[in-house]
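Read the single chain below, which is given as structure tokens and is the form predicted on its own.
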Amino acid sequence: MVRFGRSRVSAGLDIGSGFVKLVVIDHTKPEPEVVKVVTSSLVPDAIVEGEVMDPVLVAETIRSVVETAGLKRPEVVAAVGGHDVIVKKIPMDRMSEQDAGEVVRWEAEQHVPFDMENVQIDFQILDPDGTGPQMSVLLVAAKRELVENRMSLLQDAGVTPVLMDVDAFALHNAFEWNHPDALRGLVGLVNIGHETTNLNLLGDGVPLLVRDVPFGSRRLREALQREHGYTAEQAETVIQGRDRSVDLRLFVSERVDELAMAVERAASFVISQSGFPSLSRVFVSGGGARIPGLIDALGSRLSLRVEPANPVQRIGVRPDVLEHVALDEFAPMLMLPVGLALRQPR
């Protein structure tokens, strides 16, 4: 892993459609501590629907962020996500992890709608201590091209990925660390990004369903431009809550239906497949969590307790970080890079 002086640190790199974000966490102390946060916005359409349209520009932005963080060795934990990644809980005959590794690809053929010749597979046994004839396995399948493209982008930026994670798992990791009391029952983790929302349903802390929803802060910004005649900069200022002269509550409540319906459908599917009676709580992170009125509107539409997820609620933050970053403003956007940076150095 990356080393800061004599400290063991890990750096989580989140390459989003709107921002590149880097969080550095020191694991030397008994509890992890955030020691660096660096963010840089991307020009519009540099990344569209997860596809890098301008790899030179994105690579340069990554390089700049890593250099600003002052990493002595440019090693990061990164992630892939989107429609080319499948995360699914499947049943398998009970066997050892070694035996499961030999047959999981055959099992994956029954559940993954990709050409298996071009897919990378990983898995985790969710109930390794069980004694029944069947066990639950969390299957992860990613198109090899997606992983290779991300690795190539990082290489062009002069960065070495020491671990390649999955977006949904990194979000889960940060949530589990910071909100351990919220893991009982069926809980929704909704990460609203620039273009896409990652919806992760957890049953007693175990990922049961991961789904991407084509809803993000960009859609609301463009609606403001179209309906109110704002420039892109004015709309972004309003969406980020920096211009409080505009009341967004009605505007947001009229447009949150799509996201609410996606949450309801996902919850209905999980409930029908599991023993959970209902969705109990929803936590919101990502840039969308900063949009004035969105969390309240989603809660009203779902008739549920909806609240912001805080990626540094139970993690220390070095004082000098607060001197350079408005953490209250940026914290919702750091769920993913914090989850990546929490991966322990080896």
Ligand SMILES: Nc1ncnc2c1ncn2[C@@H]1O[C@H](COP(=O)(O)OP(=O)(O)OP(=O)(O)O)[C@@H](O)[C@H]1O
Second form
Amino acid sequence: MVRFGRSRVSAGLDIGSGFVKLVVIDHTKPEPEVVKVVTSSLVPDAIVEGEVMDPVLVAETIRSVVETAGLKRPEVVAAVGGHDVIVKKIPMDRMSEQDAGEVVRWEAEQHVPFDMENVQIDFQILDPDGTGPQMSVLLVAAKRELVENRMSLLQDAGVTPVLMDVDAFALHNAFEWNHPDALRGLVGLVNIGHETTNLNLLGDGVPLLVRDVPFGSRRLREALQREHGYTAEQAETVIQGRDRSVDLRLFVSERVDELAMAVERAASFVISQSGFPSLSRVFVSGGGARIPGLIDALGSRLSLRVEPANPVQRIGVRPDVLEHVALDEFAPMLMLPVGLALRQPR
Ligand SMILES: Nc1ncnc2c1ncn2[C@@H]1O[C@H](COP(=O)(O)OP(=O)(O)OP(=O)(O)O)[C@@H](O)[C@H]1O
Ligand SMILES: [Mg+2]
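Show the other one: the form predicted together with the named molecule, since we just had the form predicted on its own.
Everything in the complex follows now, all chains and molecules, and the chain you saw is the first one.
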């Protein structure tokens, strides 16, 4: 994690392929409080499979979102994710954090399929108080180009990144804040976006696996268009639950199979590597969590307790925020930007 500045208010910026979302959190009181939420939909295909296809347009959207928020200084906490970021739990000989910092790049070579010349590495010792000869390290490797592109996109939008996080960590962070009682055992966080689903498996609150799955509301919308002859707008209205005249249950339960399989595959991998007997609960966020019947369908397919995660479950929201955004509707989509804005400014 890279820190660049200090402030008492922090703004988390999530550049999604469907929506750009900004959440501002005030850290001056003992408890953090959401003081602003601004969202703007992105033109279709401005971002495809995580790649910014139209940087001018995306920068404009970011600029307008940040302007609407009326930040005193245009500083944001942003994040990178996708194929060019790898998060992996690796074993290393036990050593101090400082020593680990010197050798982690060599260790990473065995685990990262990128050209190490052009990779930014970060890490965290997961069991710093352990005494065994080995320790668990959470390794993060991001292609330098990805980070640089993200920085220049922000620069073009006139905003300064004060910190560059990783999508999965921000989701985890928001989850920890809001659902601290739900961290025991092996828990899945499933953030279903427009194009991508971020899968996070936590063992007693420690990240064990992070994976992106190509599943999202876009795919469901397109399938609806194909199979039912809807226009994009009609299909989107149905997906967002604004038109309830269409019974989506069968359609959603068929489509969710793909996602359920990805969750099962990830879970069995983690189970084989760790001492956890099974996946105990799953929490869903992202715009996909709002698709009618999706959470229930995933629950019955996995035979598990699947429930929505709420990024403002235990975080205050200043009342005037609710005058500008329908928070009950938008909340599922705010997991990532809330997780970013919660990064306490130092
Ligand atoms: N009530 C709703 N309002 C807006 N979008 C909704 C609603 N319900 C479901 N959705 C779907 O959620 C999607 C946006 O979700 P989200 O903001 O999590 O995705 P994203 O972060 O932009 O995408 P990604 O992370 O995949 O790049 C929309 O594209 C839409 O299809
Ligand atoms: Mg997203």
